[in-house]
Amino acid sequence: MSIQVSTPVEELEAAELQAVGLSAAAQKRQDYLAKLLNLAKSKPLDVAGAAWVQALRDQAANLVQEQMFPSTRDEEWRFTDLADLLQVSLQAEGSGAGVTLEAIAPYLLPEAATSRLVFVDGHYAPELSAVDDLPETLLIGNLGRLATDARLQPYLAKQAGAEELFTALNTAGMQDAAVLFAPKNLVVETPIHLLFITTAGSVAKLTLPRTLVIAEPQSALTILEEYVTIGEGTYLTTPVSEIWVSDNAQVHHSRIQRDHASAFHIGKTAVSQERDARYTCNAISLGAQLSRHHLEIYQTGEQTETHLNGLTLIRDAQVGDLHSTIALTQPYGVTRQLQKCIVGDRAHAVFNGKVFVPKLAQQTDAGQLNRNLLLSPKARVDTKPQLEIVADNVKCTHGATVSQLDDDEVFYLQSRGIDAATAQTLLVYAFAYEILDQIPVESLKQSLSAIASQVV
């Protein structure tokens, strides 16, 4: 006769966790993971007759079950904590129906007014995009409408890194996408603004934005990408940019992310340039309770001229963090990356920036710096630029800087009749400005210069 003696469920998990290497704390990790990916998985696919896209979710998928989600025990991970994150209990986001065109009038910009993508809660929104004027032969509109253009495949989430956690997450719950393609030597001087809309409300949902942006040789293309909010309330969105820049090709590319406050925002941005292909990237983030950019380059043809210019504006509690990878594997490569932050009461700005320079990237010409301006003792900054060279003939150089308002700039202010507050706004204005300055559509820039110079 043998006795059966039953072991409580909580001793057998941390019996089983033990012996799988996880603590209690890296277990509830993965099962939020776990919860993510099933919410994501669930959405379903907004892209008819198109069986390669589906393919594209299920690999990544399989990616994100590989995965560990991220602790500040990760190298890459450690100065931004996810915690307050696996507090938030998401469901599937909302249908985006019911928007108006007058709900998102402070968002739209006469310089596009006939040039724009609007996506509400992941969803394309026709009844509010307009795309009549520009030429006939730039394909632009979303996938569920060009997914069965054969021209798409090669590119869609093709980009290195699309391993990434949060990626290959988006990529999972891939339903639809922002899609610009031009053709070989077509200019467009219109610049077009791809606005993507948050619905926020009790619910606090998942949306997984997606952009594919294909300039072909000699082709020139203006882009806005814009993230804003309708309504208040917590929800994490996810989104994905891959841009590809052909031989001679031209982008400029101003992103702006001005979620809501209680938001969590862990976007990428993700190009590739060929030979002689020339991108700008405006970064700026005002929003979001967190807020993390991956933004990456791959050189892939000699040549290639780069400018990154960034600007993160945060206060109260916020974290603003951009991680940046520059990899330069072509000779006679040329990049600018400036990074500047104005960081306010408790916020806490993180900057991680990559530059690879292998020993077949001769002639290169890489400089890197970030700026850092600290309005409070409490406000925190954690700065990491890295080069990483291998070849010898080279200019590359990097730093960083964090300082606070100077005294007797302020001093000075205030003796030309300008009062104490006043002094400081223009101080911290003008820190931005050297970055907002680079915005190429001037509402856009008065309504960010506007918001710059309340922070103080």
The other form holds:
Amino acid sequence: MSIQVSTPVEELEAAELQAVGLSAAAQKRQDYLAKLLNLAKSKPLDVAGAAWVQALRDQAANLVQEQMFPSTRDEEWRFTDLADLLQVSLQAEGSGAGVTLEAIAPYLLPEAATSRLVFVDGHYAPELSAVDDLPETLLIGNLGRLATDARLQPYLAKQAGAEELFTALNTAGMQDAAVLFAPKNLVVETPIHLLFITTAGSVAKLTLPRTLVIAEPQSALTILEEYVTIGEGTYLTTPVSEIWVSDNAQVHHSRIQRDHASAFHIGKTAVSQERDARYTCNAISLGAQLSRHHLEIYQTGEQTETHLNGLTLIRDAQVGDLHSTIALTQPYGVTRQLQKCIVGDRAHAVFNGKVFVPKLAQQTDAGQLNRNLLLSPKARVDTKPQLEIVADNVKCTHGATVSQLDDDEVFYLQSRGIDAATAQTLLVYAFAYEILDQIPVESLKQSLSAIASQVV
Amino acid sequence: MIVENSEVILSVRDLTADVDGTPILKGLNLEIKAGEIHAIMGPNGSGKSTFSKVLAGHPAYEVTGGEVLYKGQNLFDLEPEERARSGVFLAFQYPLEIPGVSNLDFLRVAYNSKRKHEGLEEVDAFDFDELVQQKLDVVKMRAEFLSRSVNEGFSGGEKKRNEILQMALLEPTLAILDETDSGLDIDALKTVAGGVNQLSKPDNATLLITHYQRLLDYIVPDFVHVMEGGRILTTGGKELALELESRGYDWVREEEMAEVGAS
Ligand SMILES: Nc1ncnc2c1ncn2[C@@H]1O[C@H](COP(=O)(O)OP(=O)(O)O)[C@@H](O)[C@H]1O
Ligand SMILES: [Mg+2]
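Can I have the other form now, the form predicted in complex with its partner chain, not the form predicted alone?
Full complex below, order starting with the chain above.
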């Protein structure tokens, strides 16, 4: 068992490195990035007649070109080594057709039976989607169909942090996107299920799922964004979701990552919150051999409320990384972050939680807690709270804990006739429950709970 | 109650046990028959809790010698959960808090483990609810405690009642109550004692561990054993507890010394 609270290493700027010439390893990474970009650029744009989307792709491709592929010498990637990804030879994929409703049945949610958008390998799958009985003014569908709606253009690919390498890569290859637009005052109680499927097989693919959510003033949305796999095999998926929460609007967002155990998942959620906006994220990360989630909150108005609940549940040699940023800019913001990691076998959890509280963000109330449960002596966690507080009249707290299953607790349960394995399962489940309980849809909560109960 | 020719439930012979390499139990002998209530009294640190945890199978305690037969079977052949399922129950001196595990779920899982062991069908949530409601009366516990996490935020007395509630559900053959009286006010003590008395039957046995005589006003033991330095020094009837109360443990120690000297 090990816990590391890190200190910065020297960062090398891309330009600096290029000036001195690349090492063989760096050259290999750049070659890989060039291939990634070509793959992304070769993705067909499923949006007919939308030159503005193509323009976004081209701009983003330029952004990718200027960057270095990360290595563990970059502070931001110090604990998350992409070396294994470099061994995966990604190929252009086929059409993504052939997935049946029957095949995705395990992932369908009765609570969202007629509020579901399904994408397969980045392509919208109308035959698997179901949109019915929703308020007429709610714009819901795929960008391919909705791109001519002038309301979307000011938002797509406009969220802060768009230049980050994997975000830009996604934009550079944007084929289509799940789109939700709740106009002013529209409250949608039905949860909306966004199901992104990658079909895995002998060919390792690159998939670039994309989501755009806009909640206009006083509107409310509940979103279940889920990443799953049909089939077996490795692939790289780099999804990006942009969420805009306007004045007094509320977005309750659950993001479930259960990619195949050989997958690489490097994802982004970028959220902006205007005045009095409320945003909740329950980010559950279970799958992939390596997963990284950039969760970024940009406060653009006063008195916002932000709740980030996270559960990373990994085993074997999985790596699960959450890099979160809460960038406050205005007074009276309230943020609550609870990130829990359950780490078994030789798995490795990484948490980096940045909170920026500049001078203008007076009266901020920010709390961050990272709790880790290590189930094996070889399990590892690296945790780094990173609070940068300039404002002087604020309340900011943070903490990190690492624990193991308590022998006395296990014994107590055993002494009531519960076998050791079940006792351990109960205790792990109890640890996870605090987060799983936040999932607003019972069927999804149940299926995730079942997974959490199998981890020991 | 002492029953002629009743079955031997627990037979402990020359038991020795270590914690972290330190000998704590140093040759303990005890026999308990069906129907009987035994009390072990002794000063703090004499090894009473150690003895109870050895019987329940806590992994931190290493048995180094002697034997313990439970209904004729070697107790140490059984895992802790198997002991529990076959009727050994320890009410903990310090019951643990288990945040996130609902008390009701915990009780049901425990109850069903025992049912399964006995070859009976597991009881579903609905039927279990009904059963547990009846058992709540035994300890005069409010139903709201069922929906809370196991012992989390319970007062000392509530935790002890919760232990007896578990005992009422599991109906053990051998109930070991470690300092169940400590931290209880007189009303709670009466309630808990009433529960234990109600659960005591001719076919089961109870081992009370305490260092005060107070509990024994409400649960009347058939035998009182005095423990000191990891051994039973002397055994008597219920009047021994009163004598201990008035004369202290030193008196037993001296008697023992005298006996050793004489022999
Ligand atoms: N886990 C432990 N590690 C080390 N010593 C222990 C442990 N548990 C008990 N002991 C020691 O064993 C002795 C007996 O303790 P215990 O069985 O709790 O006595 P009692 O219940 O009679 O007060 C004490 O000296 C105590 O310090
Ligand atoms: Mg004790």
